[in-house]
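Here we start with a single chain on its own, the form predicted alone, put down as structure tokens.
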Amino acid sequence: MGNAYKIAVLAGDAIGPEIMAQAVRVFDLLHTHRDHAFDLIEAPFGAHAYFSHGQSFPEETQAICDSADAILKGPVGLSFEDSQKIPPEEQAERGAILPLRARYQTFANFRPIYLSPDMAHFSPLKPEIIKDGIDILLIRELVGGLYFGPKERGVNAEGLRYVHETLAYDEAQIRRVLKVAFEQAQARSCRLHNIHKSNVLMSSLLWNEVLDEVREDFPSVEVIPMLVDAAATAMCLNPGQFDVMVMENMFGDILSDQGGGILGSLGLMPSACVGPDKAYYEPSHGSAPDIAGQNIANPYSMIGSVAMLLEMSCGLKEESELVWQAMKSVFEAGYTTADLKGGGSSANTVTTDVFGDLVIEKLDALLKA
């Protein structure tokens, strides 16, 4: 008899339900072939939750997430025009995503930036730069910094509108995410790029001081310091130099999206948001309301988030690796989704549900083998 897991499923907005429908098929297959039981509990979250419940992160959803072993979250948010119908404090990012992170202190964000050599044609980078593919793990601090610091806006004594936003970190917040990054680097190539801006920001000076203390516990890991603006350039000119990268919240937000750019699409970027007691898993991209309902969204990031959940929250490493293998095999067989159709003229472009069918068919064969 396999294990039993309770999973909160937050489908989200726009394309969220479409790609989530493909992702959750993996759980049924694992129940069939491995006898693991997955209790999937759907709950409202995001902009549509506000319209139906008056809150983007309703109390009933909070209770479901509290009792779950892990949370699987789709993208949230509506178009700019539709978002204006929601009070600013309840708009999906402020009213749902940030409170979710704060509730479970999901301080470590894992964002794999990966293309196999056989998928390298998806990248807009030149073949001679990308010939060996890309394999980067970006670790982003997720619950501190500018996004979570005190905020104030108003009109000053001169009658000018102003805003104050504070970038706030303490050494404990920095230390815990750096420890995660060193552990990941030690388990991979023992190479860690520390991304900072210490020539300008005092927060980076503290970050680097704490890093020097943490590195004493990881003598086998080589640390390569790099300014964030230089790192942005280097990711385009020579992404192969990177293995594990670690950085504060806003730097990670920006560079991880650039990671999607060098892959060819944010649709290739799943992620894990890990706290001391619970984690949630989500695509790194937005909800793409402009293509919602068209059955053309790429479900790779959503299915990949399931793969990360299986390994990191359920301890099912073998099953996780088979999900990754199934997805890669679909692309490597010459299929693609609309967001990647420029990445090879011979590619056979398929819909959201057909891509899901192909992944499930391959995964079914791998699990039977």
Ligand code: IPM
Contents of the next structure:
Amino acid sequence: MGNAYKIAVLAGDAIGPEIMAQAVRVFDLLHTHRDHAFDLIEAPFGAHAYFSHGQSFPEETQAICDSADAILKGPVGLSFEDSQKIPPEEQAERGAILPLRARYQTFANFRPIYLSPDMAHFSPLKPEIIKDGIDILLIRELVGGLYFGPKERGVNAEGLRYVHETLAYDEAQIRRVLKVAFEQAQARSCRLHNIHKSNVLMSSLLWNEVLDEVREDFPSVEVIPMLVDAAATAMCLNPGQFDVMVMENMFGDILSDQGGGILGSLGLMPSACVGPDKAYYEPSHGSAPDIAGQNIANPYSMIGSVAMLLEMSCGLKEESELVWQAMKSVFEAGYTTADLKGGGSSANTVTTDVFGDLVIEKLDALLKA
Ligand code: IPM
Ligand code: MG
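How about the form predicted in complex with this ligand, since we already have the form predicted alone?
Complete assembly follows, chain above in first position.
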């Protein structure tokens, strides 16, 4: 008898349901071959939830997430024009994603930036720069900084409209994410890039001060400090120098999309958002309303998010590795999805559900072996 897990499934908007349909197939296979029971509970979340329930993170969804062992979330949001039909505070970002992060205090956002040697041709970077692929773990603080600091808008004494957004952190918020980053670095190559902007921002001065305290518990980890602007360049010029990178929320938002850029597509960016008691898993990309319903979205980041969930919330490391292996083997066999360039002849470009079929077929074989 395997284990039993309750997973909240928030398919999301636009391409969300298409890529989620492929990702959840993995759970069926693990039930068949390993007898693990996954109770998948679908719940409304995002713009469609606003239209059906008047809230983009409805109370019933909150209750389902509260009682779940882990949450699997698809991308949410509508096109710019369609979003205007929703009041700003209920639009998917402010009304659903940020409240989800805040509710479970998912402070540590794991964003692997990974290309196997067989996927290296997807990168827009030259082969001599990519060498044997890319393998970076970007860790982004996810529930502090500008995203969650006090905000104010008004008209000042001179009659000018003004806005204040506050980059707020306390030392406990900084310490907990740095600790996670050091642990990851220690388990990988013992190198940690600390991304900061201490030449300008006071928040980075405190960040670096706390880092000096945390590092005392991790003497084997070498810390390489780098200014965030320089890091943006370095990721393009020499991505191989990075292993684990850690940074505050807004820096991480920007550099993780840069990560998708050096891979060749945000479609290759799964992620885990980990809190003290619960984690949720989501692609780092948006809901791509422009290609919704066409069966061309790349489900890799959604299936990769399942792989991360299996390892990090269910402790199923071996199964998780087999999911990665199955996805890599599809690319190794020469297949590609429409978002990925340089993948060979267009005859090998497969649809969302055919990519899913190929992954599932391979995973089935691996689980049987
Ligand atoms: C991400 C996204 C979100 C963010 C948006 C959708 C709120 O860009 O997860 O990177 O800015 O954090
Ligand atoms: Mg982003």
